[in-house]
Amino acid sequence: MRMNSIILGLSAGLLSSTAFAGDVRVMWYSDGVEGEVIQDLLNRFMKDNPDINVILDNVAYKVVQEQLPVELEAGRGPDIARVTNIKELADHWLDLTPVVADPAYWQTNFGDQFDWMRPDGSKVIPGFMTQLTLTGGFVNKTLFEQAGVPIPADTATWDEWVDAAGKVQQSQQLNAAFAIDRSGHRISAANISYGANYIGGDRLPAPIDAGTKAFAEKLVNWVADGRMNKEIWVSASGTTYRAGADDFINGQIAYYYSGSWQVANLASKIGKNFDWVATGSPCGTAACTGMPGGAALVAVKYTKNAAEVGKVMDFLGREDIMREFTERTLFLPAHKGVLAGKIDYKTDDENVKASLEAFLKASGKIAPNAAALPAWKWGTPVYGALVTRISQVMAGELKLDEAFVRIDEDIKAQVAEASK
Amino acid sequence: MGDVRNGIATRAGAMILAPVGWLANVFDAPLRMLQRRTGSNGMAVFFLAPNMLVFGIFVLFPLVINILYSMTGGGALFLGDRTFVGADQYGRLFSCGSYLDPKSCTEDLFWIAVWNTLAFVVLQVAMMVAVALVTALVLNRELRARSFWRAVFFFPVLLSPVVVGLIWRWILQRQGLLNLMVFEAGGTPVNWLVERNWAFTATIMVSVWAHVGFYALILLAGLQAIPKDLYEAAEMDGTRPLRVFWRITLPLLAPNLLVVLVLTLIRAVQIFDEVYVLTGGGPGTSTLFLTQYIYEVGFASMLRNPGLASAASILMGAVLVVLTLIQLGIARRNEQRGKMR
């Protein structure tokens, strides 16, 4: 009997959750140096709050994208997570209203993005954006100068940008003129600049329109004529994400379209190898917009330590902490107070300062159709279908018209499946 | 000297086996009692039970769950939260104008993956068996440093598939090692992983490189089991080497070749990891194989469709069951032949 009790006790101990009272587990991914910065800030928090032990799990972005949703569906997961698929998982976030010290502070400083993170119609406080992001272009200034090609103006169209980069490609004998990340989110900025609108009257995805078709056609032609780097889009199937940052860092392309989150990465890897700068988003026929977005720090509703989670979130959401985080990570801030004040980015790199200014300036040109997407539930299937099918056209497997039909069918099927 | 060594070995063996003996003694009495109560058949059940339990929990139960999932729809993870849709997912997979034309199918990517997998299986299996046979024949000869060469061919088998994929990606990418060599030799670099046919060929070559050592080992064992006197007799008769190969080596190696063939077939149908790392299924969908399709539909896509992924995996599982039954049939036939001899 006694032996049975011991065995049962041991089994229960082994099978029980590893979370103890006072433990707060944070799942975190990094694009640049933010993992080190947040660890530093959390160490400071733990020094002031010795009764709370914050464990930072640095994971790959793929883990957040693929494994976290499964954990959440199973009613498990970390206490806090840094995520980008915020809207799709909105049902799993904890309402911080009862556990933070001053909900009004949160409403004032982070309230503009709450709808990006919570189910439609909800009024909860789900977390805050660790940074805002905006898609935009980067130019290798040195290559442009060496080629004697002037950098296009703010109002230049996509065609003008690609033509200019193409001249640099020829002059400098580059493998490609430019690259765009293999991501539906990235090309959506250009689609919207050509007049695309994804959201139908019923808030369900609208059939893809002339704006999307116009830019898709350009994209395919640019791959065919060798100006867009074929490898990024063609060398994978399905919705696989591929960034073109390495080609830009290695000076193999003159122009790279990605987003503000790349600034710290480019700064640390390019160093003094060449001059570069961010340029905002090229124009289409309807706008010169980038796609807004960002990463959010959200609390998970399955936490067993909600009070401690509230304290951690309160600390990280503080204006001075957010300011420090922003200045050290070289991100665009989401905190209204930080945004209103002066941001002293901790870098001597002139390329970085100019790039961040360019992104701040471009944030004033976001088109309404683009601004609506982060809070829209069905962005993901649209992005996925665009990438999958346009890549197939680039690889010569589909014709554009066939791809457009497939994109609509894919989106419709995914929405129908998710609505069951 | 030899006696001393033997003495040490015997003592070491005794020390290692001592706890086993002690355990056997501890369980001896209760097991004897159990055998008296349950009989020999009962003991068989008793000893098989742990294995069957593990098999049930980790194989049978997930299989049943998978079948149930394939009959449900929606994005929810838990079976209880999912909508029963009967055979709809299978209907979706088989909804085609012509199975030979994936574009005419509702789930065109599934059929692209099916045809890609079929092409891969045919080409890779043929190449794998041929290369493994040649490798085994070479390694069976009296070579200098024969053990070293055997280790060299077996080494890739020890590598993780992800490592294999990464190594070859570094070699084959546009600015990789292979293109550097081509360039240095005065040739024009090729985008091996972006050109359709090259990428498909690369997946075959890489998987052969990674696994051939294992199959060569099976064949080598077969070669070494062929009685030497047959070769000596052939030599005395002045038989040409090619005839020796066709008349002696190949017929006597046939059972091993069949095992290799079936194992390679099963492994080829399941191909995923190294190809996923190497090409990601691209360019376009030219190296998208069935397992990757299932993975993407069920896990990687933001809006997961576990029902469709389960249905596709059940169909793939059915193919694997057929191949496994063939393997079992071969193994049984070989066993019977062995008994007759």
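Between two forms, the rigid core is the largest collection of C-alphas that superpose within 1.5 Å. Positions refer to the first chain, counted from 1. Keep in mind that this is a model prediction, so the values were computed, not measured. What changes on going to the form predicted on its own:
In the core-superposed comparison between the two forms, the C-alpha atom of Ala372 has shifted by less than 2 angstroms. Fitting the two forms on the rigid core leaves the C-alpha of Val33 displaced by under 2 angstroms between the two forms.
A displacement of 2 angstroms or greater separates the C-alpha positions of Ala395 between the two forms, with the rigid core held in common.
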Given for the second form:
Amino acid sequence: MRMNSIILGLSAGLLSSTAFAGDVRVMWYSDGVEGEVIQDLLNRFMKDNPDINVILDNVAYKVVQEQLPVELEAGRGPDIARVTNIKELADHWLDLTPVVADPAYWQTNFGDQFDWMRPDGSKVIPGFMTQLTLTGGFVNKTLFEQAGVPIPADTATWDEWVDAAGKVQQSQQLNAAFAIDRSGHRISAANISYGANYIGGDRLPAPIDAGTKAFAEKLVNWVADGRMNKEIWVSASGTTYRAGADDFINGQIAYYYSGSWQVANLASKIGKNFDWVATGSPCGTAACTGMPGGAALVAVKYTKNAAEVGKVMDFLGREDIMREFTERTLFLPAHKGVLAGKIDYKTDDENVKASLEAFLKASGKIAPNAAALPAWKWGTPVYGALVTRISQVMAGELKLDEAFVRIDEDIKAQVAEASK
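Can you swap the form predicted together with the partner chain for the form predicted on its own?
Only one chain is given; partner chains and other molecules are left out.
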């Protein structure tokens, strides 16, 4: 994979807005093969537009989550960035309306998600979703078959999934039965399935409720009895994200809860080692929901080359380019025209085809409380408080009741700080 820059840590200078006419710097992270695909597409753009030099900085996700916000607050940043913390940083995005060729095209094809990316009440065009995502589970079918354990039905609860994976763990002598990404966003799907609602009547965060507490207690108990992979959660601190994909890829767990963005990653790394498939989301007492979301490619308003940024975004947002990107990355598309047509995913892997079908099917089960969160300003502070404090309980640093108090305090403090 050819990259103009491969970066594990960034200096302020590298994150600063481009100073040279004709240069457009793009900060990009990858879950699977999309970095290779976007570089190929940008090379094509530069061949047709030799006066514009696009520099792709492929960085670790941690850089996007932790370093980019600091730079943006200082009035610096790349010209374009691929981000998931879209709403909270919305004040930093450039309005593309004056610099794209056809704003009506953007509204028609990407407009359904604009409110995910812009300040409340705003009408700007900030960018587009590179893909839509949905959280959900993956099952190692081969391990279940070897253990003689039936794969739970579509309507199975979280308890039933963990019980089944636990039987596979015992039979196949696995270190853990299952794993969930170390992410407040990931566990929010389950919280909502147990009735949680994060959004208060005033649109500010509501105190954590019985639904959130119910699933948090389950997580802590599953760690205590050895069925949930503890290390993924306690080996990092604060809000640091850590995926559990490697344990699933290496056949060390029977069930993995993550999301649709993992499909290409799993396909490329598992190969023919075992059979696997996506499962949708387990049920709670109120729903069987996943968490919708995605990554957005946004323009940063501190750019000094807005016209060139507009040309790059117009190219990447074209229907034929978005279709190719979708088909090669195995993502769920966010472009209305692509969704309306035939999508020819570039794979012969039956595991992949079945998984994409499962996620498309699960998209019809999204609960209203989950559907409301991508456009809500305060999602990120809530996710961060959840993962930080629940991890401390798993590590033995807090009692669960103490963690619930701290979560509410953390969220209130972040809202107060942001409202100054």
